[in-house]
Amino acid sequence: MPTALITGITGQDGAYLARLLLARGYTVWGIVRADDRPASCKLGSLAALRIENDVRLAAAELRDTASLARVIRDSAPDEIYNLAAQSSVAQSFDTPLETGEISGLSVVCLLQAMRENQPDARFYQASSSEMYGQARETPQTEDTPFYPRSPYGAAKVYAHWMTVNYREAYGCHASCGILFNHESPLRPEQFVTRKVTTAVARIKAGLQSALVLGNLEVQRDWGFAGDYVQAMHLMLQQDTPDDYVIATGEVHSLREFVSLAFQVVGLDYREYVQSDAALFRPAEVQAVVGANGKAARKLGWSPRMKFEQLVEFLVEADIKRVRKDESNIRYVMEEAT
């Protein structure tokens, strides 16, 4: 029975990945913060997917190689998935040092701990489309130069190239997935997609009257997180490690996302949504869209959920959430088709 170790296991991607691996017979370990007690830490997304009792949790400090080494020795993983990060692009402008440490330097700590204690393990690094920033070409491929436009994007570039360095310098089986925006009902509400769908549900229920957003003209390549974790797993099943763009290949504006979300509940977004320039990012990424041809050819991967299905799925999940006691995280989730 293979064993996997996941950092960021209580987040969106960590929970979906853990569920996938458990279904495939893995023993799944997850790292939680050292200042949390594993028995009482916030289980968040794991509880929402009803797998919180199926994973083994261990406390470690991501910026401390020694504590990471201890967890790696205890779990002896065949595969390590690094999904932990300070993942809010907007917040990274307010906390650039913390973002650099958590999303950048901690990756080197983990790679070094793996190299010294479990050198045959296979390693996955969660890279990001934010690394492209002011993209030099459209669509973006694995060969498109990086031009990050945020502290988050810059930290991810560092982590990406350090992963490549460990692969080339030390022979580590280390792969990077350059994931474009991927959403689910497990996304925290500070992310714009959940901000939109939660507001739609609350407006429909008469609990909110308006929604204020930033730049409605930004364009993103949005997919479903449950599809994207399958690509992560496929990367570590390959004989040769490599880097892959994971994306839908379709681009949609935030205005289009908002319009579709309100259409799900039979409302016209123009009656409820305002754009406030104060919410624009200091250095905005206007448009990103990924080319997933390499992942299709080498991994046999392609996204299943279409954009329109994704928006409807998110809105319906938040409608159910709003109808329930919001303190109860064990809300009913419909499976994606």
The other form holds:
Amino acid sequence: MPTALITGITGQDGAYLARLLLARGYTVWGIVRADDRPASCKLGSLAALRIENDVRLAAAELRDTASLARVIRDSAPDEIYNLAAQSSVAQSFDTPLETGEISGLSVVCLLQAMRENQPDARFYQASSSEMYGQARETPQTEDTPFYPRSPYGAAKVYAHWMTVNYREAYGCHASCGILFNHESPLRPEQFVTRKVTTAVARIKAGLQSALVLGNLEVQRDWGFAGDYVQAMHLMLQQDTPDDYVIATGEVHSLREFVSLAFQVVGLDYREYVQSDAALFRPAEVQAVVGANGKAARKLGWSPRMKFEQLVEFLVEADIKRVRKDESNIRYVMEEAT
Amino acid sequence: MSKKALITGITGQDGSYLAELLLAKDYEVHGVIRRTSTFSTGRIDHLYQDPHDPDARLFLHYGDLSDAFGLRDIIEQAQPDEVYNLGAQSHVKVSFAQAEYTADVTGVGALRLLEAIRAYNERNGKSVRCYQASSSEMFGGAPPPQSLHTPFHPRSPYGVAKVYAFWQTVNHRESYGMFACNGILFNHESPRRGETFVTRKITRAVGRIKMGLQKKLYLGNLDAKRDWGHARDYVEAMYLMLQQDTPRDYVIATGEAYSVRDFAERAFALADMDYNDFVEVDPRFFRPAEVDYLLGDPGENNAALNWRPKTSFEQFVREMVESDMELARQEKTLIEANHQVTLKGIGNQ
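Here we have the form predicted alone; I need the corresponding form predicted in complex with the partner chain.
What follows is the entire complex, opening with the chain shown before.
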């Protein structure tokens, strides 16, 4: 049976991808940082999907080529999924250098370690719709020029081109998935979707009275992370490596998201939500919507969860969380896929 | 009060020409040099003055684009009005062998400098003007001609790192209102080009072959086409970018392309030789992914800067051949006087 190695396995996408691969009989290895955070905190996402005991974890640092090489030798993966990143756009403005090193440079360390130790492995790079930033056309396709508007976006552009270069220069089976926003109850709370749905659950429970957000007019193409990890897997099953936009093709404003989330619990968002200019990004990204035609044609992939379902799903998971109803949170997550 | 400029990469081809230009315009010039066990200041030795001299206008600081704290200190000391980031691991072929180092210095190094300038601006209420040396290698596989509207398709770790630095520069302009410009310079050559770059490798060989010090010249892809200008002209464009009212990006090119074969043919012809008799192709010098054709379309750029290249292709090939003929003559004289002379660069035969 095949073996997969996942960086960023403790994150949202890593956990969903690990679950998908385990269900298909893969041996799944994950890279975790060798810091001293408690396992309960580190492995929270894996535990939420009840797979924390089914994956094999190895300690390595993304900026340390030697440690990556060791893990690649030990695990001998057929497929490598590079999902690790400093993934918060907002934080990237505060820590641009660290973001550049972790989200950008480290991909070279990993590609190089793969080339030297496991040259026939297939490689997936988590590219991002943030690379389009101030998008030059709408919707965005694989051919739309990039215009990143944040240190995170610029780092992802760097990682994207290095992956393409390893494919073109050295013939590596390396593919980039340009994923548009994809959400789930495993998103950390500082991301806007979870910030909203957590607030809705807390307001409904009487634990919170208001919600302060940044720019409500930003428009995003939001899908479900559980659907998107399937596209990652499909890319590495193709004979030839390539780059794909993974998106729903539908655009909604943050205002719509908020309005719908409050409706789920029968509330009117206008009574609770304020927009604070201090939370705007230094450089805003406006309408981002992806054209998923190539993924549909070549991978046979399409998103299953619709926007309305997604919002409802996120709100319900947070309502259960607020009630500290752990077993039901797991139930909700399993039901969703 | 004369203006102050800080130049990273001052010991390189462009840095040395830019330092000359700015000193001639009465700037006080500060340069960042790396500490190495051998001197790297050959290109600026003629400009150097003892800093104890009250008339000294050129000051050098030890620093490195991989060291953020050091960069902050240098900016604090130099208090520049303008910063030119010309420092880089600038060799495309080497970048394939040292991809991570290239990323760190050429890519993240630019970010370290921009962040140091941003912090300095905020602490001192200043608006330092910044120039980022972007490169036509960012276009890589994009079809020619390439203009400001051409999407990037970098084909080397060097090109990818430069794309990263480009966007960080744009982002600092758009996010923080910094006066930051990218100059996307197409190839620019001179007698000061490093000897591992193809133009200089050719003219160096022409001189040595003419003097009987070398027999063959081994090159990579002879059919690669480039838009070549003279570095001395191009640094003037850098300077002009920072004198405009508003910051933006520019493409700096001649708008004419020649192949490596064209260059070799002319360089050998200037010494009354036929390149066919001496040049051989060695696949070791091919890049893992080739960039076939770079041709700049300056568009409205040159008019905006009131700049145009002064030196023609013919002229700078001649200048390079003449300069390297003189170097080879000196080498020959030393050898004939029984001095031990190591012919550097010949090792790649």
